[in-house]
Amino acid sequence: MRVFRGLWADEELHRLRTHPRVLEFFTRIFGEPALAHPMFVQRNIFPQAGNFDFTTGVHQDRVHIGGATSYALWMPLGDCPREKGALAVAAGSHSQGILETKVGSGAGGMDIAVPIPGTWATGGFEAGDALIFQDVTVHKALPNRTNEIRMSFDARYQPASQPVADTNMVPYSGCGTWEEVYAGWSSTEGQYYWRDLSLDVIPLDRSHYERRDAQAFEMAERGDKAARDAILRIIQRDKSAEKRARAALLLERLD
């Protein structure tokens, strides 16, 4: 996390992801304006290795990210070819709508709970590549078999007129503020550039996050270990001190 957090802070990496053709070729796609959520996520994925698999499972984003449609850009840093964990999406996955989910090891705590529509789609990708795709495509990374880290990062857009969740206006988890992310940057350019725009900020949807953590404490009741990452999920990061600190209890039964 002392490595992720400096990582996540990088002035050019931020100013990568809003870099003005990426914004201009959003805002061709919508038509309007187009808003680079200030959150991001900025990876790095581990070689898979005996019991210790870093992978990326299939999941959707929408359940996550909230607010109006907004597309995900995702680019490696540096060449990732597929032996390395390249990123692969069910392509026609788009048009089935938010799938069912149960609690998982996969993002969020959660894996997809019926069978996964449309045809896996994936290859090697070079720097300067990049995938883009909506937020209702089920997508999963590749184990990565090399011996070395996977770096890559996700940027999502969105048309800037539409709503967008509360979650995506701040830094990432652990990183601080806006001023902590900033402190360490050579310019303000480009800085707070969203409070520029009149933005519709509402709340995340967490429905499919409190059937998640119900389905959790159910199954841990029961002994049953596969709830344990959503627990963990819940002791790190739930704002209910109560749902924490029965969280703390039944990860304590399950071990």
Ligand SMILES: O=C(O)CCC(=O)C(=O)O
The other form holds:
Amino acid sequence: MRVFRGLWADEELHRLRTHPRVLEFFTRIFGEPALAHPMFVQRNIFPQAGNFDFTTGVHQDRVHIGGATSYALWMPLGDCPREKGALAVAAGSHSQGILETKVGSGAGGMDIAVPIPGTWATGGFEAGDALIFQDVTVHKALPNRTNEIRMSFDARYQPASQPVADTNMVPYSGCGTWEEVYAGWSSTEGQYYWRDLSLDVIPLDRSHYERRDAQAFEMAERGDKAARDAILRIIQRDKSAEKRARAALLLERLD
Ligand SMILES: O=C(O)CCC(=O)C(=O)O
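For comparison with the form predicted alone, provide the form predicted together with this ligand.
Every chain and every other molecule in the complex is listed next, the one we just looked at coming first.
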């Protein structure tokens, strides 16, 4: 986390995400000013080795990002040939709305429970390439089969007039406050840029997570190890101490 906090706070990375040309691009698509979500993800995907595999599974972003329709911009930091873990999208899958999920080892401890619509599309990326897709587009990463870390970031954009979920307004979990994030920057320009916009910030719809948790508890009670990832997430992230304690007990039993 000590290393990661420095990566997440990187001034150039934040400035790339909110570069005027990126914002102009989304503004043109939306036909109104674009909001870059203050929260974004910086990923460091280690080479896959045996059971050590953090390849991002098949998922849609919508259930995790909430708010109004948003668009992801995924960009590797440097060249990313397919074998380094490029991103793949199921072309056409965005037309099917939110697909049913079940407890699994995918993003957020969930897998998509229905056959994936669309056709998988991917390719090698060169530095500066970006992939942009809607929040219901099904996507996944390819495994990193090189011996280097695949670094990338994924940021989200939406029309500024539309509701945005509160979870997108805070720094990445474990990265401290905005004051701490900005502490090492060379200039204050662009800091807190969202405070100049009158945003409609709403609570994240947690119903997908709540269904996941109920299902994971029920599976773990039966000793089903497929619930392990979801149980771990409850231990790491749930606000309720009672739920965290129940999950910790179940994890012990599962292991
Ligand atoms: O980079 C990855 O491994 C996953 C990225 C992703 O799922 C996303 O951008 O929504």
